[in-house]
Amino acid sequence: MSKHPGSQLRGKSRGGGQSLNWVFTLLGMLILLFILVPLFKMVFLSNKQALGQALLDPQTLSSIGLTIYAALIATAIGFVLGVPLAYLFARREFPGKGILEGLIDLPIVVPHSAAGIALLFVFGSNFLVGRGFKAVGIQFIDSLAGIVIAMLFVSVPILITSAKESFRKVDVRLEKVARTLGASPWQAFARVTFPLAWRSILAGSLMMWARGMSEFGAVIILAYHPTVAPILVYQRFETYGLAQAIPVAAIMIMISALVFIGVQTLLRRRDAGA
């Protein structure tokens, strides 16, 4: 006697489910290999004398703390600014809105050299925003203020798409109850909207921050001087070898880490919590 037609179908859908499986396992566990093995050799099988004296030294020690410091400025500018940008694009229709937002996620596929570059047409100061801000004594080139604008042009993309999306997830009508109730559109905002959307935001903002800290191309064509984290790798490695580079960019490494598991933990209590 025959078997049904069902069960045949449904004995060749788990077979191929399970080689499905299999292959793309393979194939994930290749790119994971790929990604984690340079990052924990890196951390992991790295001179901890040497690790130890990168923590002990004044000039890395100023370097990573310049990087730091700079991002910060950088996502808390990006916040001010970008913040708002991404509820125009979550709540408002508007001529050109679809070119907008793609123009947004241009720094993140230009060339980061390039973006020094451009940057560097418009800051510089032979050229008239950058003759403006010297004028009330600001220099982007060689300073702290060149650094900011470096990490803020080549991140903020990141903050502003992570804002819209949250945004966008919380339900327009939550907002509308709130005005029918007498609450103005600031109050609508600040006491609805924003906190049913601030975990991705800081989430947003954190990822920013770390992608701001690992910037080298656009910062160096500014202001390759006072020298952040990632130009003192180059600077040690060009110099020294590698032996003088694995350290300072190890202790980078570790940072970034700290800040992506901040960031899963802060998605998972979202995603928990939704």
Given for the second form:
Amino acid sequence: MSKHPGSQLRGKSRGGGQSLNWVFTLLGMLILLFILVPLFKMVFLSNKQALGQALLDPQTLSSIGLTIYAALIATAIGFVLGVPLAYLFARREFPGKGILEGLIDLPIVVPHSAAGIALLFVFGSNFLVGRGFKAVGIQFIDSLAGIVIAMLFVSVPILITSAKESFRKVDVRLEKVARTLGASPWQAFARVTFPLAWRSILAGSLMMWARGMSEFGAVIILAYHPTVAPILVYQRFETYGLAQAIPVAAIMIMISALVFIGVQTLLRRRDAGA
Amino acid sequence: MSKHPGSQLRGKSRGGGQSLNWVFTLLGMLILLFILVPLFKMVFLSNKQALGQALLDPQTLSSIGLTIYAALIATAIGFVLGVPLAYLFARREFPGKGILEGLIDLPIVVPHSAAGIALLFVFGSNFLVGRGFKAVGIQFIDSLAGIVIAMLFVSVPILITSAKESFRKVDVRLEKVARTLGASPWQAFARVTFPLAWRSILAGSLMMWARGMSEFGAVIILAYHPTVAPILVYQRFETYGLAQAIPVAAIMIMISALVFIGVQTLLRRRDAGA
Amino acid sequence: MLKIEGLRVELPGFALQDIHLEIANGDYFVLVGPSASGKTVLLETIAGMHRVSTGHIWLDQRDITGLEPERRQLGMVYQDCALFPHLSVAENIAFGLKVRGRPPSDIARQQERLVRLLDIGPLLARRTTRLSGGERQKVALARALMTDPEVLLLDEPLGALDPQTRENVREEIIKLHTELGLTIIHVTHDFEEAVAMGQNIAVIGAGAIRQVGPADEIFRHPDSEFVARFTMAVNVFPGRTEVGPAGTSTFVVADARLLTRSTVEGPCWAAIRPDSIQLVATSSEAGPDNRFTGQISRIINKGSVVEVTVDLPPAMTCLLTRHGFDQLDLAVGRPVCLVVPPAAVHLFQD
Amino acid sequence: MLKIEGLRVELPGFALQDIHLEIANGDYFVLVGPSASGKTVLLETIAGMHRVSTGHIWLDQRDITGLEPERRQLGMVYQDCALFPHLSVAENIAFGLKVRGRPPSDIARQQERLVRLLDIGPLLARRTTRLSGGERQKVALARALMTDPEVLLLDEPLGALDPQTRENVREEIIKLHTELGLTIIHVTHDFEEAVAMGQNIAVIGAGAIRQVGPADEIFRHPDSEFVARFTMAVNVFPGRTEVGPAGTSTFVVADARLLTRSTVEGPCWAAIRPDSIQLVATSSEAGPDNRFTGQISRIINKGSVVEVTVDLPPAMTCLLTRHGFDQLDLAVGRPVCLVVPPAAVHLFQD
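Return one more block: the form predicted in complex with a further copy of the same chain, after the form predicted alone shown previously.
Next comes the full complex, and the chain you just saw is listed first.
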């Protein structure tokens, strides 16, 4: 509410009695280091030569390519189906909305291997939905389609939540004004609401993409082959040990980090009002 | 900004021209069904008898117990170290804050198997940190400690983000007033800020706990044994097939769903101002 | 003519009830009421943003009750203007004709006209974030006028402006009203603003219309305690009327007997505006023609005007200009004489 | 005494510059300025919430510049009260003594005193969400007063209230000031409120103090265009002074020559408050003693008062009560005569 500059409490710069800051900083540093040290070590301290070799290995490359591609398809599907749902959540009232909004987040906390089992229980070729897809030539076990639905299932809540929040941030009166100016609901959405929300939606899509690429548990149940990169990491580790797994893992961490930097940049620009 | 009741656009109830609502509802239904049908089918349509048997199987029970216990330890550590960091993010300005806030979310998008490798690369007994812990009798490979750090790594960002947001929602002027009334920074935190944020923090802790229980990829790298439930699901699936995996998976989904209902209830009560 | 009949709008935790209004073409109509009284909801309902439970809205014989907002031909301007932040000023203004698919030449011509009328040429290429409060209002007005609306709906158009700019925008709006012959419905919580701008006024409270009429009528002759207090009549007393010899009416409250021109009988209320009470030096005696003496109990200096309260009883407050106040040399506790013109004693039954 | 010397506070995108102030014990001091002028930042700096770049704040000889807020013994009340929403009214009030570890009997005694003073007994057991605006303010005042602060800091204490409640809380605050002999620093954007409540006033603009002095002095004798306009002097003209025979001063602007008692020479500004200009029927002639005739160019009816502008040139605006206005039967275009008392023509150099 405060419109005045600098209304936040600048505790750190005050004189004595700031033991809270020191204690909190110390505790916070511990968890920061716990998260950052492993990631930095992977990126900067792993064997550079092995990394180079991994980048020349056709199996690694095709696996990474498959991961990127499958996650991209999942994100595209998630975008087409999820963004409209997010808009409805943000703008309409209907009975049971609160419950549905909650349920949509369930995949985040469901064990990923259990999610894989659940998907197989529906999309497996001996079940109704699976049989239907089989009839049109789509099978989910050990196939790209299986990888895509596994990724979609675990990652689409990220996009839906992010799109919902960004639609909510668009002042509803802008839509109302657009309507009084003669815009149909479609025009108001396309010319006002979506353009104002798109940066956050794009960030959400990138997050979904990265999250899809990261999926291991649900994918391994549905499709051990073709092998996505997270599974390749596991295979190498199981078969050859840590040293062989590190290069592929490091590459995947770098890709995630790059996407993540993109997300952060987008979100920062939005906050800067650009 | 709008203080008036019912300022939202209630488009659905207006006369014609509401094709947007129908198209968006249709698309949204598809993704809702995609997420909910597998989960519901697992919970309500799986073999009840097999489910009952699984609940009597000592391996299943000890595995679920281990999962709950390990995730609880991870959450406790995350709470002690993460909540202070969240408070600093919410209330203090310091150089690099934006970057650190972004980095803390990286574990969400890092492939989980790669995260496991990264943790092993630091906490493995032939590396510096791992050697240090080994000296005091803590080893991370195939141990509870390994399960805990794997869970902590992938789930702590959830708690930190949630705590940060809930601290931000507490009007900073309440802290300022508390200070002018004679409260030290510790007292202002303990008597004003934390009590006002605790409901969301508790919800965030529950989410972290559920997310920890769900972890598969990072845990399988660090500790195949003792077997947490998500790994047990995978083992059963690999060894005996889908039918044998479903009961354990269904139980885990139910546990996640229960925790999740708890989270949603907490968040709804907070929004209702209770 | 905009006609509202038996309108009821139900929203979570709030309802507009039984609204009847007739707003003539070309009228400057002000909807005024305290916050959360439902004025904005009523305005938005006219614009088509809320579902109507019962009742009808007619615009020139056409029943628009169920019509989509985009087909109503109404212009809406919100308090903070609600300019599209991703569009330039020119694009904001052109929006209404662009969505209608009008050719650029039409848009340019219409824009040209409004730019001249509102004198906003230099703003066209700017980003909306670079505008001052007054500039934002002008742009929002231009945007709403581009589509030649039959009725212009203004939601607190002066609310977010500082005093200097407010004067400016107030004149701009009145100029638009006069020059374009627009029908304007203006929502405000500020009764002073309502009286200054409105030809006709409706006072709204708790979702219902409390009184409708010409601005001056509402100002001088409130017909309920709510309206009397809301219009800052200040001296609002419950009492009763006694009809004297020769048909004279006297309002009795506490120790005071007030001659009045009103003709309400029995128990009733009196409202006496503080500016209509004259305060004179104490030399003159209390008398039959509504002259009272008493001690000053409170002085509130409001800058250019001063409120002086005298406990007769009842406590009666009168308003002086600062200059007038200074010349009388008044202070709390000093005895003074109040003169209340009988025509200023307005009686009503609530 | 609260003394501020050469204070500079730097915040992202804003700075308070070179603030000097002396506020005597027991003073009712109002900091008034437009929005984002830095008044709240200054108040918060006094309370210890911002880092001071240069300068000092002294409270009764004690340098409190670097002191933690909790050690300053100041009470703070924010516009929306900032009551602790998780505590009851009684717990809110007791907060300050509880964190000091005072025994319950002390707390009860002190609370008892304030409950009586502010008449808030019935509220004690309530949740803060169940309070009206005026009740919230009283509770916030009680909470701040529990710790016996030396200075009470009020940030827009009337800003969030509706007109009726405002009057009420205004009196409550003035009562506290008188009965407890408190030093009060009151921040507002409303000059009317500043004049009504302040013994001394500082006008602040863009992070700097523009003028400080007794309320009446600021009101009558602004010393810059900024202050003149902010205090709504309305008639503010740039011109020059000519010294006539016998030491008379005349201010010249456009076609008008205004006799004045001010003694500023050369190019300067004049400020003439609209309430000090008298408007009389046109029968009388323009004359040497600041009598001017002209046509009415604009009438703004503000309810109880009316602003009438006459183009001499320059355009001069005077203020009448509604009753006075009605008796003169004025309309736009009608010729009238303005009388400007020479004592009302205040000159200053900006």
